[in-house]
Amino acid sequence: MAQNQSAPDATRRSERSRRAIYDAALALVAEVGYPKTTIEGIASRAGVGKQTIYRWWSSKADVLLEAFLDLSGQAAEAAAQDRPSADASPYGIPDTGDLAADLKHVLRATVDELRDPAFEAPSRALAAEGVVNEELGRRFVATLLEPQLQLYVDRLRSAQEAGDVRPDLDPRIALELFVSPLAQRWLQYTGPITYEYTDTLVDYALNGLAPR
């Protein structure tokens, strides 16, 4: 009976250890930036011994990353409950029929995440590390954000269907329209994140989308 209880009581002590390693990646290097940020420092600020980071991760860089995934699932799942459809899959664009209702739905969650203390200071540590460090910059894309922007290019294709959009425009370029401008605003300060910007962002991108 005792054996039955152990692996429970083993998998609840692992979840806390790598919850509290999560938060501990994501506040220390919004604290002292990526270079800065150590596995010893992670596990002392966990509370964990850097034996246990090493157990399931091989760098500092897997886990801020994991880290990351982390953070942006809790996000959908939170965006996910305010969608005004019946589609329940956390990871997605809603599909009602309306493009414009569906991308401003998903831009204004977006905002919501930019403007969020605890994604945007870790967030904006490891994108500008992206920008001098190479190797992590690439991860950086590949891991957390072409997936994101995968689901545009799914949505839009969807819309490429339905006649809502030009059959030969290539989503993925299409995307930037609204993606990458708010970014960029984000990034570079250089005005504010609010849902009438990005309302505005789709709505000056369809007009520019309509079929011919």
The other form holds:
Number of protein chains: 2
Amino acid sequence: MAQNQSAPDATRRSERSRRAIYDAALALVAEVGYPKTTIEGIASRAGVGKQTIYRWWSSKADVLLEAFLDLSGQAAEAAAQDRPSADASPYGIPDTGDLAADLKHVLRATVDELRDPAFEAPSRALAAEGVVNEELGRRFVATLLEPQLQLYVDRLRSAQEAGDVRPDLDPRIALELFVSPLAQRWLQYTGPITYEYTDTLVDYALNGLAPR
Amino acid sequence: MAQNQSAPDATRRSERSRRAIYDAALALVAEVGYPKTTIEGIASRAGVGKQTIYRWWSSKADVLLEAFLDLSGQAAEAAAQDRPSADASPYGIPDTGDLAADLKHVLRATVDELRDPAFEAPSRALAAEGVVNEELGRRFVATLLEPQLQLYVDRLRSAQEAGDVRPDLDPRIALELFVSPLAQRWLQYTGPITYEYTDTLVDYALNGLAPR
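For comparison with the form predicted on its own, please write out the form predicted in complex with a further copy of the same chain.
What follows is the whole complex; the chain from before opens it.
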């Protein structure tokens, strides 16, 4: 019996440690930046031994990427709860048949996420490091960004089948017309980030700049 | 007579020091990043006294922004020499009447600049700092990036007058459809940077994703 009880207790303890480590890693990188974040610093802030961290991860990059995955997962779950159940998958982009409306909906949610302080400071620290550290930048993109961009690829492919997007376009490039402007404004402070702005991006991208 | 000769000599010496300081600042920020770049380090690498730097600039941010302005100016001059003399201003975007061709021309030149090692390493260091340092990021954009973006605004306004771009579009947002994707690929390694890619961006942005 004692052993039967200890297994779930250990799991709960592990889960608590894991969450404390995520929180410590995100808070620390936001405060001191990626180069000065260390496994020792994360362990100390999380109130665990260094060995606990090394048991699960082999580097600070691994800890941080997993902490960000967890953070994004939480944001996606929260967004899914706000969304009508008729929508497709909980993590996907809605497919109501109205492409412009669906893209505007998701970009507005991204605006909210970008302005969320829990997300902003650690994300900026990781993104900044990715600009000068190609290996980390590429891991960051492959793990965190590209899976989200693939959701747009799927939505645009479905729109191509429905005849709402030209069949000859490459969806992976096409999505950049409305995703990248928002990303650049966030990364480089090139302009305000609002719902009106992202709505405008979708309209411009779908209809094009040239008169029809 | 002695005094008449010494004035141009002093100017030449100043000009030499100024260039040595620009080179040192750009090399240093590329090697150690913005936070570890110091006025002392720049002075030592340039072979000048700290006082020489403080006579002309009040902070390392000032030195670096001016060094980048000088670097961009050199790149623009080099590009202008490669360009047919029929084009508009030496620093502007050509206006041949073919909007797509003019935008593709300038974006191809930007691809060359982004891949130039003399430009890439220091620019990445400054851009990375701008992501986490809002004050510097905004100065960087206002001083270095926005004047370049305004050239696109001018070219799109001229295209609106010629009837090649919808009159109701905001040119400052419209330009982001082809400028920001290239910027994000450079900042975040989200995809390869080629002439074919920037040509495609221009075609997608002008014609739109929806069938015509």
